[in-house]
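Here's a solo chain for you in structure tokens, the form predicted on its own.
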Amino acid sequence: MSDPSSINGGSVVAMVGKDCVAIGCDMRLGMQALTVSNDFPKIFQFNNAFLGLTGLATDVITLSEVFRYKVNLYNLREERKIEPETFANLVSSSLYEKRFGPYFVGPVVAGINSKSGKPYICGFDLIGCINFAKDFVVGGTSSEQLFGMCESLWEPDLEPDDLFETISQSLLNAQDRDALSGWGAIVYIITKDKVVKRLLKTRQD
């Protein structure tokens, strides 16, 4: 059998900007080789907190509605909306606890606090381990070609516009080369003040 993280296909990319984050998903689901759907979005939105989910599209959906939950319940508790470093801790913590029969996933959680304004992303293995990054973070079956885009392009401090196009051409150029990602993409650009959610169109083949 193959890897189960990979039969569905998916790609996700999350960037730091100057006070700005971006994240970016394919559009494709897949079974393996044959195209199922191309209106799959991977990336879900909890109050401050961007995450983008590639692999195994039941265990995708499944997490997407325990983390709404988990969240929702946190909002009550606390009185206040959850932030990127305290959400991507319970990411963490909710995959660790299905250690033993993991869900096949790779999230990517992308945000901006609230209160500092500073930008935040991180992604995971399938059992929750953090993996803090400055830059760039990847996931998803073209992982390999979207860390050569991104180290290409990528610069420090890019404005919000500029954040844009490089996410963007990192991730249109990484699918053109893999077979499993793909059918259009999103892009979300977030700033302490607003969220710009953009569509783009790409090879339908």
Contents of the next structure:
Amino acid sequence: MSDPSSINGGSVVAMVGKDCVAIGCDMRLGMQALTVSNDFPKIFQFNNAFLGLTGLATDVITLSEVFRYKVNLYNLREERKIEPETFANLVSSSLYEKRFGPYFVGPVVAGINSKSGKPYICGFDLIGCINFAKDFVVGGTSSEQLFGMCESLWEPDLEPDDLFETISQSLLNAQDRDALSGWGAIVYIITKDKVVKRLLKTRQD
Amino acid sequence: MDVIIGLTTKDAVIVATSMAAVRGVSILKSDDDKTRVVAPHTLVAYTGEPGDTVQFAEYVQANIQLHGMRNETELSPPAITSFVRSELAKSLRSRKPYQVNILIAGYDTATEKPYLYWVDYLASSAQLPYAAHGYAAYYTLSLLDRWHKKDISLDEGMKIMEMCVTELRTRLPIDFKGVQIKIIDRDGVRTV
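Right, and the form predicted together with the partner chain of this protein, after the form predicted on its own?
All chains and molecules follow, beginning with the one already shown.
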């Protein structure tokens, strides 16, 4: 009931395909069972890295601002774009800095390394322990449903179009079984030289 | 059981706040103003822990006015919301957080757009076409879902607001002594 990570609700999922990655999220912001907004995206872009943030909405907003600040400083200091692997370590150390008074979030990072062209995805717990995965990562209030959907739909080496279909069906069918997620969805399909953002039409209950 | 509701129209925001000041079982005042004008075109409406509310609203009001005097510019409603949210977020992880829920209604004179922001005591914030806090939200949001449309006129907006207040009068168990209505548009803040 008063568990900080399930007050506002929301979910994210990321998947690896053949030379591509995908990341998707729902659009709900709630207070317990009451839906406050259906226009609350949870994915933020930082150069070559995409960050999905679920959990307590106040921390989602705060952290998106903190990482915007830190990545801007990185760009000035290094005079180059931040890569997904580097960004994942930045997320990890920033979260562990608050080890004994944590941000109540479940972040997911996805992206393609602009040098090597290798897809990269990973998830974190609220204190920044990295969970590196070769297939998919999930986060948020419908993470259990997402695990089930991803486990049954995902297969290796999906092309961008097939990966879009797989991640969308996984996200949509998972959030329809969760009262705290849903009310719209966004999916990003990321290839080496193109990013496609799609808004999905979903059930409005 | 304070009532605060806000809704946007094509070029204005309408804010309604209940006029009863309640302590325990007694109504202490029936012309209470639960709003503060923080900038010429921005209004903050608040509910929550008595004491915290006015203290916090006047704190942000003073700081925004100071910023206005130092820089000789008016902050936009999104900028004011960003400031208010960051102050609440700082307070949330302090020894005694402010327990204040807020609606920020403003009109951006640069982009000529009305803005309504919903901010709760956890410092979650969202820009919305219409919003309410507390028990009033449970009764009015369904009405607003049904009748509110993008770019409605001020008259249509006032009609919807009247429907919401009528509903609250019939459903809320205690008298909230009616509402005071404020309109924020290109000319600033005015009471009706």
